[in-house]
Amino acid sequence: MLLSKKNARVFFFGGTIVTFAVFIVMSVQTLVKEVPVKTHEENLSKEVIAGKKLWEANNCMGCHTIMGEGAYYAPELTKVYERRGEGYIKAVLQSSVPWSPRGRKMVAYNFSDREAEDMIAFFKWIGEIDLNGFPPKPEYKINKNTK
């Protein structure tokens, strides 16, 4: 069965506006109720902020990725508190020589104790983030025989 002009406008226009309201209320469902559970919105401390706010104005994102998103020079760092640890993480940002791990050349920051402990604490945030499973754990082939 064919549908006439009219009821081909109908079916298009009410199918749209269908699809368009379920769209709204499963983003507003998504922002109102999971994003604040995924993302521990609870813990955002001034030192996290402070922390994002260093992010974005040494340009991290130019190298790195997090949470998928930024450019792939350099490490993804989403889970690097995790990976590191905060020993590791401070000793790199307060670094003030230039670096070059396998062979990709690392900014000297000089970061102060301060500025440290914010990227870091942002860091820790980030990398408790439910991202369910991103970025994936490699799986590391172990040959049997070397000993």
Contents of the next structure:
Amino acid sequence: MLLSKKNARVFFFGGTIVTFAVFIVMSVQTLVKEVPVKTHEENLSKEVIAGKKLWEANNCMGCHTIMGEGAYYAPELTKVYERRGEGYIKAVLQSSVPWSPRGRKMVAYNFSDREAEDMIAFFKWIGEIDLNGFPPKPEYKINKNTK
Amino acid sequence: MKYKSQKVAYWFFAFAMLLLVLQIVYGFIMGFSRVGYDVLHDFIPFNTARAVHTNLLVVWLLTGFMGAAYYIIPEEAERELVGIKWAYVQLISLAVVGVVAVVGYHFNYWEGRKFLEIPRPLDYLVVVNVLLFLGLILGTLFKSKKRTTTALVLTLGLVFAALLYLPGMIWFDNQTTDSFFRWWVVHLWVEGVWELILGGILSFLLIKLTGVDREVIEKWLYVIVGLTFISGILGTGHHYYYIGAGKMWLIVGGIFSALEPLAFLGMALFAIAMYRKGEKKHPNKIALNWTIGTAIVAFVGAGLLGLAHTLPQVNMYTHGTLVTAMHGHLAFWGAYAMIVFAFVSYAMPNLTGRKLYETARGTYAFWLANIGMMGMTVGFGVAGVAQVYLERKMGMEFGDVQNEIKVHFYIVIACAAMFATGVGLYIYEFIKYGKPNDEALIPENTPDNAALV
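Can you return the structure of this protein in the form predicted together with its partner chain rather than the form predicted on its own?
In what comes next, the whole complex appears, and the chain from above leads the way.
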């Protein structure tokens, strides 16, 4: 047999150490050089951070996606600020009955003005992140509405 | 079994099965919500069901791995587990944390980060719990003179899995950084260190079930886990394409993700080759089915279906759609759920002394569960691809698209019913085995392939 168990072990440990080292170097580069620029870290205001806390405290990702991450039960919210605008978002978040466009229910969060504004600040900040072209722009625009 | 302390594995398996049942129940709640029957919305809204569904998955698989480790390590180290009472304490504390977390999800007590929803205070308890587990495993290994590759790979997997839990416990203000480290946990678990655990368990099962020489099996185990890490670590890049990280991840992530199926292909070929090479087969046909099955379904679900959407050009459109759910279901089932099933099927006759090696019920369980899961995967896939075209290409509203693809979820639910029937039969068989007992003990020096000769 060409390959001995010893060679196989060297392949495993050697390969792991090399790729892990490359991974760490790339991660540091990303976190130190790229993320602050691409996410406009200077705009991370108190409100945005409060919005992120609300986002997590209510597990919004359990239905929606943001930056393509989450569940797939409710709309992708990366560009929601641009798409819907403040008024609409506020109405959804402050609704005291489940918001259910097209039949699918959202939890009625009944947010205060402060909370809704923090959430909107978070969405606005998210919407401005450079996501390498995500979400893709549709090639057509269909306006069918099934209600 | 050769050592009395291996009996603790049974209780881990039993707890894992219980959680699996709950996971499936919550899966049905979500399935019905998707076709419009969200009757439980006021008590169990979708985000609660979803958090419960995915967290129970993680917890029952880990419970299964722990049970397998408590069975394997004494046999590989050739001695009883150290501090066996603590293993029971560990199980009970794990159950308590699990129950508190799941109940908490129903009362908005969580951290809304996909897969890592367990609230921070409970995270610390998880850490203590896992340290206790590792202490018992490592303590047993240190007290033994025998060090096998199978035990080493399994233990490395468990230790790294514990270490990688930690980056998920840090708070970051920046959503991108938060997500970046969340994938250190989630991706490096399932496409990294969990594969070591899978490889270790698979290697143990192949040694026991095929009678092929340990040295041959363990040599290939190194090659496979080597391929896993070489492709999987930099393959993390496929989660960094579109979350605010740099463009170099598109290239590095794309290339290394494309290599990820190789590890799974290697595993499938390896399992089949060892099965064919083994001249004397173990009479436990059901365990053998699950063992070879896990290697093949992992290749299809984790390897091929993963590859189907990790190319950056494709992922641009499929990222954040039901295509991910398609891949996720078959990948977790094939790579991790099935290896736990394989191990439980192997261990139960040895723990209880009842040799239900080739029952009709066990065989139906295998085929129904697998065909059901394949059908669900196809259902998610069709819905996902339709969603991609309608929403991302044609620009239809999310909600309209969901109404268009609703019909596919009836198929998913029907297939899930078949899957659940298979799992139900499997669990019924598990119950039929009864509890482990000392009469099932065999002499310590019985060779690995004793059942074969």
